[in-house]
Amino acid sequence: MRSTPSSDPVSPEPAASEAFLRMEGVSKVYPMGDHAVFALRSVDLSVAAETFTAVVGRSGSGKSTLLHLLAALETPTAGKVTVGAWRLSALDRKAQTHYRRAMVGMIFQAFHLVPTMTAFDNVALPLVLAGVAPERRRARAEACLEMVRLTHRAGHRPAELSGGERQRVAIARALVADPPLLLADEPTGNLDSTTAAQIVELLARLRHEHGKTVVFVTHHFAEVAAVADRVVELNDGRVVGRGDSPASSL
């Protein structure tokens, strides 16, 4: 059991074997004119698949830069990152582009919907721009609101809906094409405790029922506590605190 995320000891990584994504030896360092700032250090993490992993820590840990890396948003500066069958840091950026579209959705904090497209447009858009013939890209929006639970609101915009609906339909968005990873970078920090609640639950089941893998970054422990199967806390770049959450033994 765990009270918070650096009280519990370290727990074993998945071996090899078993791990959907890995990190080995990871930095990545940006150069400020004359300085270089570490965002992360020598980081090794490795991460089943069909589970939820939430990493925490304040701001400028490194939270996002993890997310960054494992969308192939970003390259690493040293290390290793692997997803799947993918070598992320051997990707050229037209590889990178065909990696995220078969593999990745991602959910942001601020929603970025398209404000005058309907929510089912929004959901169907991914499948738009890869050239997904009509019917197939219906059935598949109207599948991904469905799991959201959000088809009565299908044809509202982004402005007739509250801040919990349109993180639903970012979430049906990042779902739309199937992918097996789901990046969630703060995707509560716009909403109020309640509405972060169902959320937290709603990415809980597609990891249940869909058999996704979630990698969940968040600033609070506590909103993630009750579902996550692991939490990985960092500070400073460096993971320094690793476990099973009480979620991990319900």
Given for the second form:
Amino acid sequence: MRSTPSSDPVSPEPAASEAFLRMEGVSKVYPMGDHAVFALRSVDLSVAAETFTAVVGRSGSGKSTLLHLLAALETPTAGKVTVGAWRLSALDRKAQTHYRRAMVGMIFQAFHLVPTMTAFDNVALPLVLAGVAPERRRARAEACLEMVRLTHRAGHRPAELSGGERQRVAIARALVADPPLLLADEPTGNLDSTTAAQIVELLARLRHEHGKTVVFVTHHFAEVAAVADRVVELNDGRVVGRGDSPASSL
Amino acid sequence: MRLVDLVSLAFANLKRNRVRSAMTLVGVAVGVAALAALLAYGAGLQRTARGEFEALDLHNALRVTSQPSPLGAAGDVAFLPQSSFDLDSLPPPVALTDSLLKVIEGLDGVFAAYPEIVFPVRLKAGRRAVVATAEAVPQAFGALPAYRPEAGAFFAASTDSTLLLAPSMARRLGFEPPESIVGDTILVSSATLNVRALRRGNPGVNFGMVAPPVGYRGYWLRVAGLLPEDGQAVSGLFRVILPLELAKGMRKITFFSTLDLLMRGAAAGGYSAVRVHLADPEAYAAVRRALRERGLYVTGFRDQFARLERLFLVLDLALGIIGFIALLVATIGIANTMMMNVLERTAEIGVMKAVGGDEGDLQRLFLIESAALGLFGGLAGLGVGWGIAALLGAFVDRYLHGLGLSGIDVFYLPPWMAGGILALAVVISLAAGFVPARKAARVEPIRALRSAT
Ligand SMILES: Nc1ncnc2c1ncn2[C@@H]1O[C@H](COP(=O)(O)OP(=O)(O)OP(=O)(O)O)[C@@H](O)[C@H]1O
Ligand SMILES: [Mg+2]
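Shown: the form predicted alone; wanted: the form predicted together with the partner chain:
Below is the entire complex, every chain and molecule, led by the chain shown above.
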């Protein structure tokens, strides 16, 4: 699929046939009493595999909602979401879980590590939940901690780690099941700019070296400008801008 | 998720909130201990009663009277009309004579038939005196295990001036070791009716006090042997055994209640009651039928024991309900703890779902946590209950030993009952954890993730 050359090499939007991730006419409406909140309004979006996409927009513009739809944590009110061979809008709860295990690694602004577990156990958690055997879990978790350069901190609990280290643990957790898609919701939001730069660099490296497709939500486009292939701007639930980032010409 | 992982995760979670988990455990332990102690108490009573019954070979014993006994089994009275105690309306009673005893002894399955002679006596040895019930048995009883003395020997002849008693009785009479009483002669006094005083129609006056028309008659009897006391400690408290012919010749008052006396007034001569001992418990129904066909009234000790067992069932049920309520209260503690755990960990549950957690697994995780609280609380409770039972049992034993008696099991918790209590604790803990676990499974990951930031 990816080997097919793009019909328009300068267009940031891949041809539908080539897209790894696709949203067609997707809306998400939250009923709020007598009125409704439109978190997303007929969004069309295609993302090619192994690319780095930045999603920007004001607070409340629908960025998190977009990520949650891609993670099958929510279902669209209208429209169609496809990731690889998965038709997300058609999945039942059990299939959603399978999809998340196979396809998605999630990274959050607040890290969301389990406070009582060591870094190692946090990283291995998705494999535990998926019922993977202990020996394989161990090997994978060690490899992923190595990828985020935290092997020496494996036995520490989140409270004993810095913000940047916690986020790297969270990234290792997102990588442990080797999913093709990484969804990061403001992963740098709680970090200083130096540490934030390290996280961005790490995710960019994962995309290049391990072929991950990264969707990265941020308030500060500047911090991803150097590594993002393209940027999608949301405003009030609509895609108002999409384009090559300067970096994609590299 | 693999079961081992679920279990170890559940334990890790319980350890997170040590104090809360510990307090919940204590609650369950107290509930289980209460339930176990109460049930063990009921079972202990029942076992003691059954032990006595079996040690005395009572399931082989029948009591035969010539008139319906108001003290008999329900079945004996039930077939009579409402005014059954109008004795004149009954067919003429069959006299319980020695010749009838011979006939009864000839029935298939009958080991012995002998007149019922039971009367109160006072035993005296040196300065010590003890009140007891004397019971006469025929020589044939020497062959029954329950009447095989553990020291000394059974009566050599039915007319010998001898008696058998239990070691505890010997101790109470001041013999230590109890075996030292064997061969000694003690004074056995029976109460007698002062017939002359009765005839005069006015009670005697003694130092200004009204004295009942009762006298005493003393007999010097040699202790032939000590009866085994295992399982019949309570009987040992008051029972002594006399040879049948000796007892027949002793002067005594044999009635135990006024009702008994009144019923006897209409008796047709002969003995007031006869005891039949079966050779084979299987013959029970047939012998009973044969006796009834002869116009006799039969009360089985076995029937009475069945009634006793029913009584125990009611007692056990009552004790069980009280204990169960205690356990139920403790389980509300589990429900509360689990609900708090779920609320506290909502964000974490959401994250687990977001990183591939399955609804069923999360529900199971919380169910395992509450089951573990039930299981370990239950084990602790059984331990505590056992400790309490052992302690109280030791006190009772010391008290009984002080009386010169061998100990009895006040508490008895058979393994199946302990297992059942434990299973019950786990099952109702699971029930208590059900709603919280469902709540955990239903956590919306999005809501949890959003609310945590
Ligand atoms: N469960 C919900 N019920 C009602 N409204 C909701 C719900 N979740 C999100 N919204 C609304 O949908 C809109 C989009 O929310 P979303 O979280 O996607 O924005 P965002 O771009 O991620 O904002 P931020 O940058 O602050 O994280 C907001 O107006 C929000 O209030
Ligand atoms: Mg957001």
